[in-house]
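Taking the form predicted alone, here's one chain by itself in structure tokens.
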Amino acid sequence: MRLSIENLYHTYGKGLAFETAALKDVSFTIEEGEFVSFIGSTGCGKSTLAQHLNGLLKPDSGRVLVDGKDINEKTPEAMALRHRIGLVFQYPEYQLFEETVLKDVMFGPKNLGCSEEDALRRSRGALSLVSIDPDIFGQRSPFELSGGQKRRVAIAGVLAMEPELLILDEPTAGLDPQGHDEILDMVLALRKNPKLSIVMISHNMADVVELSDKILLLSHGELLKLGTPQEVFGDAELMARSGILPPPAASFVRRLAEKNSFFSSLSPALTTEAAAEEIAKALQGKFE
């Protein structure tokens, strides 16, 4: 799947006193298999943009194209295109409602018209993808699970509809460290599917750097930059202007270089592993 956004505009409260331009002339493309993170300060338009990708919100002007076809046309073909895009909202576990885990995950496929047998097959596969064993947890109530497990079951409910583009809105929000790591491991596993494109909204820059092929930076509804993690976070002036802090590893390396002249030649590092390698090389050079 190739998804293209062309000159997208969206305004809330049009014609009212609280009219707000949420998106202003946004254009970009997501290729098949790409992992793209949306970042920006609160209220910059990230979630609004995400909800346009599957037709949940309609633009004031502009187009959302899947393989060159507009998903907002009022045709059966456009509806089928929208079904190829799965959106996981923040705190999706609040939408769990069935009496068992399997029934909950099967709801989406059955709503698409799948048979009981096919819905069961899809649901068992989706639960396995998120590391929830359907033989152990399938007949349990979803409300008996931990926070991280509930989150993964809710995501499985979207995966069971077999989307080609998966949108994750703050997938680790509100979770403890263990739950965060469980979700991160799950996303890393999903990322290995070359046919699945993933969009993630996150305020966790360490996760963004680890996962993303590209980063899309929004500010006040405008697209400031789309590029690799190195291209986006390497633009210090842009980061400062948008109010986004760099990943923790990058901040640590910069402060280390500022505090100790021995480390002044360290190259920029975005991940913990890259920072450790840079420091190790500097120390090795000192003692050789």
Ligand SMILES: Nc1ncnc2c1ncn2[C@@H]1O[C@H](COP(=O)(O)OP(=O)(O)OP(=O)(O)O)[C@@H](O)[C@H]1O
The other form holds:
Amino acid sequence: MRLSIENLYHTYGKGLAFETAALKDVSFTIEEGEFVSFIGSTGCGKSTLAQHLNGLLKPDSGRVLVDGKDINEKTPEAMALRHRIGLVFQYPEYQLFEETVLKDVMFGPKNLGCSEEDALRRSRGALSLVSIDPDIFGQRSPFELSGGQKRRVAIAGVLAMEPELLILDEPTAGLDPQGHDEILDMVLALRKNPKLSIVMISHNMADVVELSDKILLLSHGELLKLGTPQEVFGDAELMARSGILPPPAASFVRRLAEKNSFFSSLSPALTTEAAAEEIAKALQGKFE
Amino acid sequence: MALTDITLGQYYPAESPIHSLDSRTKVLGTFGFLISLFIAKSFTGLLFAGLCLLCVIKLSKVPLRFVTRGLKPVMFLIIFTLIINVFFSAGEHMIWQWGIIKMSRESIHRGGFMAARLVLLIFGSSLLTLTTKPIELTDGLENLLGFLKLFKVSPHELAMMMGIALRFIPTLLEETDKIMKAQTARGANFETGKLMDRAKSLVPLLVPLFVSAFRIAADLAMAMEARCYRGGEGRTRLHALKYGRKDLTAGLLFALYLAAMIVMRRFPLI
Ligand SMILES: Nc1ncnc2c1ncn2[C@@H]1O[C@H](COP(=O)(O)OP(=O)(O)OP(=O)(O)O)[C@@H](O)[C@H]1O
Ligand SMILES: [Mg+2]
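Can I have the other form now, the form predicted together with this ligand, not the form predicted alone?
After this comes the whole thing, all chains and molecules, with the earlier chain placed first.
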């Protein structure tokens, strides 16, 4: 599925004391199977943009198109289009409500009109995708799980609706390192599905460069850049303007080159893996 | 309308003579104003009260639409009052009758009067919370309720509970908005359907809302304890309440207003 945004504007609290223009003339396209990360400093409009992608918020002007069709029309077809896009909110564990994990995950598919068996099959599948064993946890109360487990159940609740575009709003916020890694592994696994496009909002630049095909950089409601991680983080002027810090590995390589002229020929690296490779290569040269 | 548009108990920051009055003056003034509405027997009285209130609103620099938005949640009550009074109460000069439904000159007069009074009640009390920070409001109330100590009730605890409740209204509305959106994203439908279905569709909203409310309350309790809160005994204040000249002026003006209201009760024009 191909999602296009055309000249999107959104203002909160129109005509009130606290009126804020949250999105200003945003246009871009997400291709099928692409992994796009939304980044930008806090309050720049990432969550607002995400909520437009599945019609939860309506734009003041502009359009959201799925395969060329507007999702904000008042027709049943437009509604069906919206259901092909799954949105996982920040802190999704606070939306759990059912008696058992399995019932909670089945809520979404049932709302789509799936039969009991079909909903059950989808839900078991979704739970396995997030590494929650439905046989062990399926009949437990969702309120008895750990924070990271709750969050994965909540994500399964959206996955069970079998979206073609999955939007994750800060999926690792507020988790301990282990919970963070579990979610990251899960996203890595989901990413293998060539039909599934994924949008992730994150403040963790290491995760962003690790996962993204493309990065969308927002600042004060305006789209500054949509490009590959190299294009975005390689542009020093852009980085300075947006107030975003590059991933730790990139900063490390740059500092290393500054500290010792031997490393000055290192080419910029974004991930830990790439940085290690660069340094190893340079050292190899020295010892031969 | 988004849920977060509800203004009940919200503060509108501005610099105005009304904002800078002592909160006790404002509480007493509002209380007095509400009573004065019941002194009025005629439209003249209400009209005068309304005009005075309008002056105060202008002085307070709160945009009129913020004050009128307080009506939204109670619109139903006002319309209900209007209908009951106009169509179901007795009167001499019948205009129209159908079974038990009847309308007379007196009943229209009475209905309009009750509704107008309700509207003024709401405006008056909205203005209090719009121009007074919750913390000032509770400080003022605590001070004014000091006499409750005689009955072994702690005014501090009462005021603190009220302050927290006020503070929680916008938080809970925001939380409701968020959960509603999250469940809508999972295909939940809160807007259409039969009554039974709609009642059922509230479960995915209410359960997480209760869980959140308890979580927020527990966090707040923890934060208060971490700052050594242990009740009102021996607590001093950063901003001590003090009556000033402005409060004297306000008191005198209010006395004039009240006198006018009483005179108008004796000599109603319409
Ligand atoms: N419900 C709302 N009512 C009014 N203003 C809002 C609302 N939600 C967000 N805003 C404002 O819109 C702007 C964008 O908010 P948004 O939540 O999209 O930011 P964000 O990029 O997701 O930030 P964060 O990284 O902190 O999650 C902010 O200035 C915010 O204050
Ligand atoms: Mg956000």
